[in-house]
Structure formats: C-alpha cells, structure tokens
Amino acid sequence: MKTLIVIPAFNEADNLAQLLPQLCAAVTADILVVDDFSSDDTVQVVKNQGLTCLRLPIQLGAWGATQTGIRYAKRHGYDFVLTMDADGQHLPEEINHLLDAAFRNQFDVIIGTCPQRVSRLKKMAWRLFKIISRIRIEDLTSGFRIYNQQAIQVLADKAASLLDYQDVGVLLLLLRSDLKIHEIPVKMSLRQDGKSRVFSSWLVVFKYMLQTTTLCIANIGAKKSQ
C-alpha cells in the first residue's frame, strides 16, 4: 500500500528539525511537509533531510495546509494519507500502529486517541461538540489521523475547502458522506516548542469555539433534511 505522510507546518523549524530524522528513521512512506508560508527556516530544514516540501504562497492554516498535502496524495495515486502535527506531539513509533489498523480493518478513517493529553476546559468544549454534534468519537482534535482513498476524495473536494479547522467540521463531513471512523489508543508527547495557534489567545478561542458551534448546529439541521 502506497502511504504518504502528511505533515503541515507554520514556524515549526526547531521541531521539525528533531522530529524529521525520528520519523525517517522509523518508517519507509514517503513523508510530505507543507510549509504554511513560514518566516523561518522550515523549507530549508525539510530540504536538507532530503525530503519533499510545498511552500503556500499565502497562509492558509493548518487544516488548509493539511488539505493541500491531501489533494497531493490523490493527484499522485496514494492508497494512504497519514497526517501529523510537526511540533512533536505525534511520536514516529506509534505510526506503525495507526498503519497495521489501517491495512487490517475495514474502516475509512483511523484516528490514534489520547484524550488525557488535554485540560480540563478542551475537556468540556469537546462534551459540549459532542452533545450538539452526536459525534461518537472520544478525541475530536486529533490530527494524527490515517485516510483511505474514498476519504482522500472527500477530503479533497471543494467542499473541505470551507473548513477553517481539521477536528469537528472534518469529522462531520466524512460521517455524512457515510465513512466508517475507528479510533486507537496512541502515546502523545508535550508540544516541544512554541504554541498552539488555536488556543494561542482568548479571541482565538472564542473565534473557534463560535465556528465549531455552528457547524454542530448546522450538522442537526441538515440532518432534519435529509
């Protein structure tokens, strides 16, 4: 099976300076960076691992990013899409994990679950998603995430563009296209540098917490619909 991991980055130089020569020395899928028009040294410590790098011309996200490495996949005829967080969260030696319950079970999405890395307050913001949403999934936000084909061609529609976000609204499309989503217990680390840039600041809370409230809203109605 053809696997592309997928790796979107903004500023994450330092950790991806540390992250990429564990994740080549642990797997053999070809391995993506998407540099969401950083200002530091990223592409150049991609380049000098020897590995593939796309450079946005503008900044589009990380789920923006993520896409881009997706469409990527799909424009070159990969079975797989692996996508992880280039800040090193997502430990290279659970891959294999994700990947053997990928290749053996008959699920479109595999997502690797650690919801003890999280506070409290992320805690009660994914119940609250998950009551409005009827989302059956423990982790909501992890992008350590396996796609088969068919959701490669979801996720690489037009559609997906609209998403400002790769947890709640991601989730939601997939399950109304009616794929099958398992999840699997994974070991996380810290972040090892810098921040989160979704919950860098109170109005960048309050902006997603306002966006991913209306689409569990607009999921219900859209159901009623249907």
The other form holds:
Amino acid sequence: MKTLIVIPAFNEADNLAQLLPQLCAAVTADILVVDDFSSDDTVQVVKNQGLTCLRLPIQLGAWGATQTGIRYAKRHGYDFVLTMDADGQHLPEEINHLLDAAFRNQFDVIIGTCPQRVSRLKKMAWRLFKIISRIRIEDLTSGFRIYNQQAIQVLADKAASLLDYQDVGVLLLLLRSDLKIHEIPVKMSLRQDGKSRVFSSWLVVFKYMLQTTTLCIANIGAKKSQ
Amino acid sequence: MTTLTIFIIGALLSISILYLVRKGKLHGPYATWWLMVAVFAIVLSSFPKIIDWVAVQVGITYPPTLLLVVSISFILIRMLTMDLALSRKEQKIRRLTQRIAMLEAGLEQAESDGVDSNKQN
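Would you mind giving the form predicted in complex with its partner chain, to go alongside the form predicted alone above?
Now the full complex is given, and it begins with the chain already shown.
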C-alpha cells in the first residue's frame, strides 16, 4: 500500500524542523510538503531533511496547497493520502493508528478527530453548519485525514479547486460522491503559538462564516444524507 | 436634447469599442456585448417612441421606468456573468499553479537523477 503524507505549509520552517525528523522516525510512508509561497526557509528545511517539497508560485491557501498534494498522489499512483498540519498539532504517533483503520478498507475517508481542542464559539458555528448541511460528522475542520483512491479521484478534480478550506465544502463533496466517512478520536497537542493561522482576525472569521453558510445552504438536498 | 446626448454617447461608445478591438485590447464576446449596448443606445435615441410603444404594450404608464428597470436588470445580469467568468479564471489559475509546482518538482528530481548518473559514469 503506497501512502503519501501531505503537509501544506505556509511559513512553518521552525515547526517543520521539529516535526519532520519525528515524522520520518514514526512512519514509513512517503512525505510531501507543499509550500504555499512561504517567505521564510520552509523549502530549505524540507530539502535538508531529504524530502520532496512542492513550491506553489502563487499563494493558494491551505486547501489549494493540500489539493496540490492530492493531485500529486493521483499522478504518482498512491493508494492513500494522509493530510496533516505542519504546526505540530497533529501527532506523528497517531498516524499508524489512523492508517490501520484505512487499510481495513471499510471506509473511504478517515478523519482523526479531537473536538475537545476547539472553543465553545467554534462549536456553536459547527452546530449551525451541521443543522443546515445535515452532515453527521463531529469534527468538521480537522485536517488530520486519510483519503483512499476513490476519495483522491473526487478531490483531485476541477470541481474541488474552487473550495477554500478543507472542511465543510470538502466533506459535502465527498458525501455527494457517496463516499463513506469514519471518525476516529485521536490525541492532538495544542498549538505551540496558541493561535489559529486560518482565523487571524474577526474579519476573517466573519468572511469564513458567511462563505461556509452560503455553501451549506447551496448544498441543501444535493447529497444523500449519511 | 437628451436623445441627442444619448445618441452621441452611443456613437462614441461604438467607436471606442471598435478601436479597442482593433488594438487587440478587448476580447471577442465582451466586444460583442458592448457593441450591442452601443447599438441599443443609438437606436433608442433615434427612435425614442419605441420605448413609449413597448411601455404601453406591457402596461407601464410611465415609460422611463421601463427603460430604467430593463437597463438595471441587464447590468445585474452582466455583473453575474462577469463573476462567473472570474470564478472560471480563478479555477484555471489554481489548477495551473498546482501543475507548475508538480512539474517543477518532477524536473528537479530528473535533474538530480541526471547528476547522480553522470557521477557514476
């Protein structure tokens, strides 16, 4: 089973310098870092570790970078893609745990979940999205996931290229394609710098809420409920 | 007097459009749209009675309302199609960016393999 670990990274040189050696020690899978037009030496850190690094010439955001990795996996015939964050939130020792579940082939997507990590405010937002979209998944935003070949086909497609975040939009697309999603609880460490990169200001949060709500409403009735 | 103004606007618009197309600054379908707008302006300013006639047919008592409603609707439709076109462009740019990144990595890989095999020879 060929597995590719995809790590989207934007200015994560310090975190990657810590994470990559641990990761190489913990798993045998191939590792790919997608550099989302960083201004620090993310690329150099990855190269020093002897790993492949894709460099985006234009910033595409977290999902755009992740999708690059998924397209790379499709091109190179990988059976599974595991996505994880570069900031050390997702622990290398949990990977094998998730991979075991994926290898059993009962599900197309495995999500490593840790709902305890999020604030109450964010949980309220999740509840809203779940009510509108009728997704029955606990953790909507976890980027710690494994996709099998069917899921890779769906996510590498053009239709997924206009999404902006690896959360509700991606989940809706997967469910619409009739793929089975399974959640496994995992341990996650709190972010070292304590702040989310996606939600750097209230304006960004507001924009995200508005966009995701629109996406949920637009997808009412478009999928078979799981 | 207004009709004359609109006539002049229409005429200037069509001349500008043709000029821009000739200079290669305006792309096919957009040019057609704008030329249609110019032609409408010229026709309606030459025969303003058309609006009155249509307004009576559809039961509007104050004809200028018809003109305003129709023009605003067309502007809105045009804006929507512009955003559609922009989304398509965004999608293409993202796909291209991703492909460049993949090709570049493949190229570097091939180059370093080439260097390695040269060393062995």
